[in-house]
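As a starting point, one isolated chain is supplied in structure tokens, in the form predicted on its own.
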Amino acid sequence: MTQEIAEYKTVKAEDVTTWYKAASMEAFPDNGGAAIEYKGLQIAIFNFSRRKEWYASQNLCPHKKQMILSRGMLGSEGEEPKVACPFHKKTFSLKTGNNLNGDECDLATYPVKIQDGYVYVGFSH
């Protein structure tokens, strides 16, 4: 499973080479998430409608090694948008993927854009 985690790498907006058309905006619940698959990777896409923001991260929980983060609870810690893993309640920044409860096991994050009613996720390969 460690190898599986290693396949997820954060992509910065300036490094995007492919914008993957994930689904229509309506496919994602308000203040919730859903998972997509891209080249064998499960990506969680979050519609943080209270903040009018969208985020994407790996769907794989780095602690419990389960594809679950898209079902996590969204919230904020100060100005930082976050998701809480449904299994162990650890929280992660949706902007940076940083573990907000410690220094270990950050998440990979991906840029998101909305265009013509569709959600796109940016990848570098």
The other form holds:
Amino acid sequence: MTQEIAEYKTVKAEDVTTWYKAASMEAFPDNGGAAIEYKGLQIAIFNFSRRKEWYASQNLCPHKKQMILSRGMLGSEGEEPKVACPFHKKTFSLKTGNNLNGDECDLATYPVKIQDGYVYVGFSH
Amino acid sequence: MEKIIVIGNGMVGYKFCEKLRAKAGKNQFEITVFGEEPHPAYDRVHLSEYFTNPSVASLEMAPRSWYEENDINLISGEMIIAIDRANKTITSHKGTTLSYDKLILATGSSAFVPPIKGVEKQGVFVYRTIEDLDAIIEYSKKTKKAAVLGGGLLGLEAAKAMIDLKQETHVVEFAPRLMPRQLDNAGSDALLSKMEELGIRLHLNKNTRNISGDGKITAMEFADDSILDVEMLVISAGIKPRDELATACGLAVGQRGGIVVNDLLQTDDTDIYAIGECALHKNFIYGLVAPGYEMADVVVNQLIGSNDKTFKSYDMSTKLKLIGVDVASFGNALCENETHKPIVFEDNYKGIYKRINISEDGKRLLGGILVGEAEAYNMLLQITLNGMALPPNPEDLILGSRGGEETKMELPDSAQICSCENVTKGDICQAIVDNGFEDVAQVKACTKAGTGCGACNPIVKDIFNEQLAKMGKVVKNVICEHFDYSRQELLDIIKIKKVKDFDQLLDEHGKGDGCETCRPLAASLLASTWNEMILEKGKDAIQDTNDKYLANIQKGGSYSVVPRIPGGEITPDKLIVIGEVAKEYDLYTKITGGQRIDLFGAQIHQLPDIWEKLINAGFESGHAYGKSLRTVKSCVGSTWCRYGLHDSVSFSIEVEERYRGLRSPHKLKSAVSGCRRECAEAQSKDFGIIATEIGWNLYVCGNGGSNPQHAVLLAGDVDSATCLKYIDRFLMFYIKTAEPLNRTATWLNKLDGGIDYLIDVVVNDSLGIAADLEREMQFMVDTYKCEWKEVVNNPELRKKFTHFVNTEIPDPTMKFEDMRGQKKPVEWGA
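Any chance you could show the form predicted in complex with the partner chain after that form predicted on its own?
All chains and molecules follow, beginning with the one already shown.
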């Protein structure tokens, strides 16, 4: 395993030092996600077009340590947007990264911004 | 401590102990129970099950450990031979002498053997104890032809046992009809024709004069000089109360047997009670278990000091399944000496006979008979017992099968629902209210309703549902928080409103953004209805991972590839292609349980390339990733096999190609066997086909998996076209009505009316929807396309198959290691 889970730490919008230009908006399917690679990290970016919202989180599932969350299914629980892991259907809030089933650990999340048709992810280093 | 001795460890003796321990204080009584049989009390009502499952343990009322746990001294295999009333002691044949304060005689009955010449011959048995049954089973190994003497309840049970023992079975009855105490002539005729269909030969009006044979039985001779050759005879002509102990110690017994008891079940010695089949109450012997339990209850009440309960004459209504035929008789069934107006319904084609007896003034139901269909039994019994007013058209009570619902009526709280455990409707409703039960199993565990003979289970469920409805607690089967509909309702919406898009469905009929439950469900419904490519027009966003990438995700995030190999038939050239592809992409290969080849360890970006090569070689998607048809397994069939009756391989290929790609509530598996040796294991499939001499037998709703279930016969000896027609209807009906992720077996288990109903819908077209179902299936067949071929030829779709969107490199974390010369993924998180 090249990445340890400890390498993924939530970045808040106000702490962003680098906006990484990940890919064009079209690279991300409607109501779905895709992964990008950044300095050895794998980040899942979600285009929740139904809500006109974008989210980013670690691509690593904290349960079985699989690089898979970008292939997860989007949805909502009440008002909370969420992603379900393809392996065992554990669900995580896209806003906070919190595990919504209340057991495993949470996801690190990252700020996303859209500019001139491109998707940017915010990092703090 | 008061010393209680129970003589007799049958069902009633056992129930007495259970009730006494449950109601009395812990140290109030010392209980000793004697049984002359070697086994603890067992369920004699279901004795005939012993012939198909010869296990004493499964018949036992409670294991021996139960008696220990409840501090009851059980002494089996010991017969009491004397009661000393003056000294209040009993003595066993082994010389044990014990004293009692109260003595309970629950000695039951023995089989009544009529005084016929030759009954002592070898091969003549009675049908009463497990030892009798063991002897019958052993003897039947040498015989082919058996008769049962007695056409009553027990006699017909015994006849069923003879059929199970593969005997040519005859039933001999003295009276001019079967079950003379419960049925009238027309009811007997309906039952008779059903019995004859099952191969049981009936001889009515036969007075047996002699049992002939040299040492062992070879024939029965009748008063009308006719003769029936048989090798075995089982006598089941009635019961004889076991009153010999009572007689010996001077207690009063009836002229024709039975220990005389009063309304408190006391004999003429107030310290000795008699309960069950040995007790003669108001000159009547109760040969059923429910009144025996009631007697036990009356005595227990006295012993614990609450004296208010007495035994009153007991309703002898019964409902049972005799050799698969429902037979019920309730209230005053025959009304031989009571003026009444009968209403009779007869369907000779289906073998149904129903009769209800209405009082002269037309206001009350006196009793009746049901043969062949007895669903209305509980309701009719309650109307009779509670003297409820009849509806304006009382014939509606039994004419439900004519169309429409049978009239249901609100029962009073006092209505006794479970006669074995004496549970009223009020008890059931109260248990639901007090404990907040939401599962009928909890209600049964709490009240014990339905735990005896089980005949009241349907009405218990009805009352349960009614009560929940009254409390506003009907748990509706909705899909999830986003759709307030069941799966079936959502499917109807999609069809009627012609919805083809998930967002539209959500906007117009749901709320929120969907989730991992409703999205794949909607995807399946859309596919089952419109059969459009599942990854186009935004539908990829609602597919489960496997469907989204048309491959099964494996540990480590790689995928497996399964090309379709219809019927398991494959040419060497195609095998070579699979080998070459596997080698080129370094894929682990394994033969699957469904007669095809699985290639593991493909990375996501390799999938379209791998499939391109396979499709060019003539393969297509195997849909191993979908909730859809997997494989139709086959044996080699008549083309090669010396036993084969038909070409199972050709038929399995035809079946597989007809239903390939069909999306359904769960995965579907099938198989075709060329003869009854069943090498393809068709009876463990969702639908399985087995060749017969003249056609195919179609079995449905079987599966392996965590809860294996045998498939059941839907249609027998049908030709290929009819077989496919029935499968079309069956599958479409399943797709339309099943709950989410229910396999066919689970679906059938929940289907009201079970397999009979399913046969009615599929074979007899009772709902008039067969043509629609066939048309819908034909649409699916006509619009089938290989999904992988479409992806391979569509550059837009191909683009999705990549791990990163900002670099060409594959997932650097994916790791494999070696095992037996092939690769395997490293363990989770390694």
